[in-house]
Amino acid sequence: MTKLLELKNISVYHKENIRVKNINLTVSQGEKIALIGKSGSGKSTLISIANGSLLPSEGNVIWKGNNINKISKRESSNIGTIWQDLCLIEELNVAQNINCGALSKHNFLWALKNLLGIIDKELCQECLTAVHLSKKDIYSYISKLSGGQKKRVAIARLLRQEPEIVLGDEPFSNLDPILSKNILNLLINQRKYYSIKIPETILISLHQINLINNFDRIIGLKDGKILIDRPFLDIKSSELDLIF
């Protein structure tokens, strides 16, 4: 399988404490990858560090065979996170939020168009129904919604960014078990649309243990060092219970 993303011996230090130490990790095209662990376990900021956001203390984040603080703006949005602070503007409109994903694939004047009303209508619609909200909610501003609903908008908007990989950090909080399952589905299964395409390689921090039998392939983590990294069929319980 073709690599896309590496960790090299990545440490992050903070102050007097170590949040993750000597992660050695390779993720290759269309794996899907749960990533498990207590709270302050170096989960999110693995997630950080991955998509280049944070700059570890030692070590090297490799994109598709280039450091990932030397890749382009463009090649960087192929690299699509869901953060549990969504980042997503309260004072634009659904459609515009989601159009946000977009816009390293577009010049300034399709910016600007988007902030003055809604444009890629209809693109924007589908992406709301892979994520099981109605087409109408496009009108909506986000101040206006509720915390699982802003959480699918900002699934939709990276539907919309189309990248090559899914960097998640606690995706599925604020969804109900069955939202939970659905958006999961989405993104394990791929289902096809007629004009967006789902990333076929997923990355994602889960506290809810029972969702991880739907992945291939299991990291866990604790006290910032890995732990576990194996498919979930060969991983026993007892190693569970070391994690948690």
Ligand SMILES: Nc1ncnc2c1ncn2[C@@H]1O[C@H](COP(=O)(O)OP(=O)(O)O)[C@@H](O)[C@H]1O
Second form
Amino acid sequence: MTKLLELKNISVYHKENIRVKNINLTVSQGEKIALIGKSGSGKSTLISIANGSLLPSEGNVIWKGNNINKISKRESSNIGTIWQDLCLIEELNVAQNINCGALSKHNFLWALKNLLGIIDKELCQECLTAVHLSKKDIYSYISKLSGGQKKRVAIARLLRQEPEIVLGDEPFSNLDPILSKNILNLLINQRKYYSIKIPETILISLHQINLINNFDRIIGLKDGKILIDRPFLDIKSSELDLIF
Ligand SMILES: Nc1ncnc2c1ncn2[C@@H]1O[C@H](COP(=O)(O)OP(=O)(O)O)[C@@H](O)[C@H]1O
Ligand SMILES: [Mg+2]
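Switching from the form predicted on its own: structure of the form predicted in complex with the ligand?
So here's everything in the complex, that chain up top.
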């Protein structure tokens, strides 16, 4: 399998406060990985390291053979993140936010048109229906949406981005269970949704233990260290008790 992302001997610490320690992890193309662990175990830190937004105190992050700090902006758009705090632009409408996912694929003029009105309307609507929002929501302003709707717009923006890998920091935390299952099913089992290419590789953190059976590999963190890294089918429930 082609290696996409490699975390090599990663540690993050601030003075004596250790956030993650000696993390070694390789993600290959096509893998569906759930990252589990209690609050404070290091999930968000690991996701931020993996997408290159947080520099580790020690170790290297490699994206397709190159140091993640050295890759071009265009290449880095192949790494898609669903941030815990979503990073939506409250003053823009839903379509404009969704199109922000595709900024790196277009030029300045396209970005300017996106700021001035609604462009690529059908594509934005496909991304919205994929996350079970209504087509007419493209006109809504982010500031008027509920927490769960905002989360789904952030996922729609990620779909518009069409990255090679999805890194998600608790992407289903405030979605109801049926919606979470449906969106997870789209990410894990579908290759295409109308004209949108669904990312093949996913690494997402979860605290909903009932969703982990959808993944083929489980990584369990405890106190900043990897305690489990195994196929889902090999995990014993006693090991989950150690994590939680
Ligand atoms: N910006 C920060 N500065 C210092 N310590 C942090 C920071 N963010 C998180 N931590 C600490 O790092 C550890 C891991 O946190 P985090 O990665 O947010 O865990 P999780 O996402 O699993 O809840 C915790 O002990 C937390 O208090
Ligand atoms: Mg977190």
